[in-house]
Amino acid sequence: MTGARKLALKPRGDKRAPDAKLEPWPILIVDDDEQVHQMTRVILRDLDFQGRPFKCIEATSAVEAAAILDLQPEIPVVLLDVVMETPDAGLRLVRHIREELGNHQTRIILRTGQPGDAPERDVVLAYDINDYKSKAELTAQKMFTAVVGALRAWIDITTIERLNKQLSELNDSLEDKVSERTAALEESNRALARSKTRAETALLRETEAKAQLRQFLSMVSHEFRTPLAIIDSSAQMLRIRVEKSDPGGVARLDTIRGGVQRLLGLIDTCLADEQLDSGRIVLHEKSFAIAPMIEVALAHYRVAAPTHLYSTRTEPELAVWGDPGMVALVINNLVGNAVKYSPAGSEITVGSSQDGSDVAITVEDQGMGIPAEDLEHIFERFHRAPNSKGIPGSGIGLHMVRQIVEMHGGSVTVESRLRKGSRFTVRLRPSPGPGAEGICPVRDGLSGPTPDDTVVAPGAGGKISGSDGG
């Protein structure tokens, strides 16, 4: 082999100085000629690639090389002689490396001194080798070039295989995650299906309960009114008789009649609330002035409850778009509550004003007020604040107020301080203009009552009542 002297005068293959911390490149030299081993060591001794020197691992036979590769399959380059213990020992080793060991990463460079015994074309076609060199032409520079080229190819191949392995692992991991997510999604779907079934069952039961409640209220209204009317008429007749003979009994008879009227009012309130809740109401909306309606309501209470003072703060020309009968019911409920929960001699003020794009109706009293923790529940059905104990009421009035206001597309709010009073504010749509009128069917917040269950609101000439207060 030639070129060793020239190599001493040439610069290193990589300008960076070898890093002592980096492992050297292992190069397997397989040849039965000791001089070949010696010359190869000399050539590679002072060279490096990517800052790493070369380390020569030597084998003098194909059998010895096979044993080394069994233990160190990660050797990147093999410089292999063809003719050793047998004329085709090197070629047999190639087969062993590729087929038996399954090692396709190691780069194999054949070096033969007798190319006639293993012609290059036949060997390249028949065996999985990466380079073919004749020892006679293999100078130091050519050997270095061949080794570096083989190393670069080995780095690329191992990098690709490593990335492919990582990609395969990621794919496996992704498949596992997809399977887990799919299973979780299927379980969520099953849970949703179970929840849907439970919700549908609950809704069916609620619908049935509401239907039963409706039947019960209808029965109560029908069955209770007749005996209550008998009791009331009998009390009236007795009152006429005892007015002259026993004046002290008049008060007791008036108490009986008051109880009858209160019970009838409670029945009417429950029926009205049920009609509103079931959506069996038709709103006959039109434009009307709100100030006269407020005056009518207060005129009634000035006679019915003269123990209180009443004042108004209204804008005379302010008009509202809604069902007059239903809006009147809202005002009566709020004023009735104010009277009920305010001490005698206190003032109740009802006002109306333009509030942005809405018409605001306010009812303000100087009563006992509502505890802060009850404010968010005050419009719920049957809810009564703890400080209202001892005062007659069903807890339905304010619930009806909210239902009616929301049917009109408005809102109702409350501000209150204990022992200072409360202020209820109803916001409704203003009138779109004079002469406007329309019918707005309402059923569960949507339009379209069926013909057989429609109850006409007061604005259409029908009757819905119920104001025993909240």
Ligand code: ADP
Second form
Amino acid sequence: MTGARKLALKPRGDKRAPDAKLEPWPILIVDDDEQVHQMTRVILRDLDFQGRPFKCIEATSAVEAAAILDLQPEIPVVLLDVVMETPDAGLRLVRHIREELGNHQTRIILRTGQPGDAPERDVVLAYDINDYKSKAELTAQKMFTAVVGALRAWIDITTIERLNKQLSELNDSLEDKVSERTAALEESNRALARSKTRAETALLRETEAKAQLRQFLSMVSHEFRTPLAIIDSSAQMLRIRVEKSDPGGVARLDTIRGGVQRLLGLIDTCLADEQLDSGRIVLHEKSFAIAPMIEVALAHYRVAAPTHLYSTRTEPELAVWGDPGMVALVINNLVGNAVKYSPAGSEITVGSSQDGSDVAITVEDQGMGIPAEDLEHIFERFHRAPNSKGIPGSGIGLHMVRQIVEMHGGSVTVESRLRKGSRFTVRLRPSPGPGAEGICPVRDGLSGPTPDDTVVAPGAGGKISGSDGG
Ligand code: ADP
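Could the form predicted together with this ligand be given as well, to go with the form predicted on its own?
And the full complex, kicking off with our chain again.
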């Protein structure tokens, strides 16, 4: 409890000038000696730290100081005397601050006038204080240094605590977000699992339905073929017998035979389409010239359907990459349809040309055309336009055409005007080689739709084999 010393001190806490608008740093002076309060006030009055002046809050006893700290726990520094109302009042206050108030941020500088009562080493070890000064040696400069040091420590501690708090808040919100996201993910996983099960069930049903269709087709094919062959051969024999005696009977027998052929063709087409659909067809691709294939197809139709005029517009050198048997089937289906859906005497033109990086094959007729609203459905299985009513057909041919073309990585499109005609365009990949190597021996008598019939699948028994069409 020493008196005030003479001050010759004008230090600044930092380079900033004190700002009247900034809150002063509250410093709690706890001492029962009025002179100590006065001296501290004088020292701190003209000083500042970080542009903020100091404000002395004064308590003359430990009890008073405890009450102040209870109300203002954010006081950064306490300058604390030891001997006040009792010889260890200051030390008891330290315990109270740390243990009862739970205040570990406030920096406590012990300022003792009688070090003998509270030896520094014992006090520093036993109490959570931050500095120990003897009043006798505490010059103005040293006090300022001690206060600024304590303030810096308080700023660091409170900053760390604030950041820790923010971090844990952030952690909490992150955890909330993670659990929200996890719940959402789990829900979408469950939804995914449900749709997977639905899709698997649907797939299973579809596979079963396809297997049944295949079974049915093979049964129909097997059970119908023999009686149809018997009907056909009987009609043929009868025809020979009545040829001379009954010309009217001949025509009726021809109608019977035409019907039989149509039924056989339909069975073959259905089988071929099903084979394509179930992916049981393997392509045997190679390079081949397209113009000769078109010529062979047209030669067939010139004989089978002499009612029409046939012309070509082909670029002779063009070669495509594909399965010749399959491509021939496509051309024959399209030409067969052109014959079927255009009047006798009209012209059918088949062309081939380079179209960008593709080879385009076109089949044009001057027939009935396709209604605009049917164009987008025309390649769907069993779809028939209303204007084809009365003309025999199954609606399978174009579906098959599209499947074959797409298996080749190509495309098929149609343009059509009612009562003016239609043009189908098939785009295929060109031969990668410099010319047409391995020109395909196009099959004789390629079976396409006969003028009065639906598509007839190629080869013996109408089976698609993915061959070179030989
Ligand atoms: P189908 O001829 O056996 O009915 P397609 O699948 O070959 O079966 O043809 C589907 C439908 O497309 C036909 O029923 C017909 O309505 C229409 N169509 C196909 N080609 C032509 C064409 N060249 N001209 C007019 N309509 C056509």
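Rigid core (definition): largest C-alpha set, two forms, superposition within 1.5 Å. Positions refer to the first chain, counted from 1. Bear in mind that the values here come from a model prediction, so they are computed numbers and not experimental data.
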Residue marking the hinge between these two forms [rigid parts; choose from Glu34, Glu380, Leu101, Ala202]: Ala202
Interdomain rotation between these two forms (smaller rigid part versus larger, whole °): 18
Cα shift between these two forms at Lys196, which is computed once both forms share a superposed rigid core (Å): 3.7
Once the two forms are fitted on their core, CA shift of Pro76 between these two forms in Å: 21.4
